[in-house]
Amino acid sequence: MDIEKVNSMDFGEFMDVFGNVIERCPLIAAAVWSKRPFSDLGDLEKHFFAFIDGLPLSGQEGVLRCHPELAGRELHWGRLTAESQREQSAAGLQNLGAAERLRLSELTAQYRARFGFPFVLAVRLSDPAAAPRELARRLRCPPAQELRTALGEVKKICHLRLADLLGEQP
């Protein structure tokens, strides 16, 4: 779809299309809708990012808490959003062996205990073997730095999802 189509969408249609660009945070899409018209993908993306950046710390952490665990129960129980299902499946996370799944599960539990939100990684930009390495690395980061890193991953995911919807190369 082109940007003119996006700009002509009524609220309901915009929410149907963009409501999950930021995982399970339709409120952000609702706020962004009011910023129309958008000049291009970058402009649309800028408004999503600005909303996240403008949130207080508790709101930013809330955005992160809306993300599922990588290769977690939601994936195996089929309870992911359609977008997350596609992303985690394409990254091969549903095909991990028992030892890989256990290692990832242990690391994600440590991460959640340390930071209070799930580990977020734009898995489309990496491979399944990278997730445990990245988790182990990021577990050593100071909390404020990790919050910024995790929000950066949310923005990468948003960028990829918006590019998909607008038929542009990410």
Contents of the next structure:
There are 2 protein chains.
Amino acid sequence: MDIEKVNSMDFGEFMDVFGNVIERCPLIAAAVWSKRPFSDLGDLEKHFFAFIDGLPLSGQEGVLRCHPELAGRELHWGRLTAESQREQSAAGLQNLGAAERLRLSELTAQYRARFGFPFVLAVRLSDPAAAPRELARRLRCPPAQELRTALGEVKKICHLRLADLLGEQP
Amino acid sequence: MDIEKVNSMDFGEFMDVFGNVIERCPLIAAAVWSKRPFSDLGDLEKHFFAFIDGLPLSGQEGVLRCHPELAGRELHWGRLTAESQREQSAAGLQNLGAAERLRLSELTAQYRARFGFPFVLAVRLSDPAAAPRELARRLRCPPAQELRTALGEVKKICHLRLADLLGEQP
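Could the form predicted in complex with a further copy of the same chain be given as well, to go with the form predicted on its own?
Below is the entire complex, every chain and molecule, led by the chain shown above.
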């Protein structure tokens, strides 16, 4: 799909295609629609990123809270969005052994308790074995820094999803 | 449900209950979660309203665009959110005659073409026969004024939904 195709979409089509590039935040795609026409993938994603950056702290935390738990129940019960299900499955998170699942589940619970949002990681860019290590590392970061890191992961996920949709190299 | 019960909810429970008080914008409830504890219904709704007021223009348009068409296909096909289905059905919009439906459908299409978002009306507060008249009137308003009016309707809908959930008189 090229950018002319994107610019020719009506609102319903745009939402069907881009409504979930920020996980479970269709409001953001509905806002980005105001910014048409887009010159290219970079321009389109710039508007998604700018919207997130312009949110108050509560809104940025809200974006993070709309994300599912990493390797959580929703993955195992097949209740994630199609995009998350694909990403977490491809990263091998559905095939963890019981001990690894338990370890991850303890860490994600600690993370949520500490920061008030779930641990978000662009799993396609990371080695699955690295996820628990990365989680343990980020768990010790100061909250303001961790918020920035987590929003950076949201943007990486958004970039990868947009590149997939537009058939471009990420 | 009283406000102590609301304040005792975990995030998942809060989203299950309040995730759709702003139609199809769970991000807003997920952001309002940052503002706990709430002192009463008025305090809770104040945070929903303040979040909407703090959004950039594109975000406010995005909130409106997340709303369904009034008396549109989604109503007739039963594909609205539970809240909208109930509200539009109770307002008698499912029982319009063919001529009235066609008239409303022409007006809502004109409205969307003019303003870039669907016609939003707190139908529980309005006489169903008045909807086409109100639509025709608002269709002639200047865009900046109409955006304010439409967001006011979003807030009325939010207030009614919150009052229902908390079992209070609206």
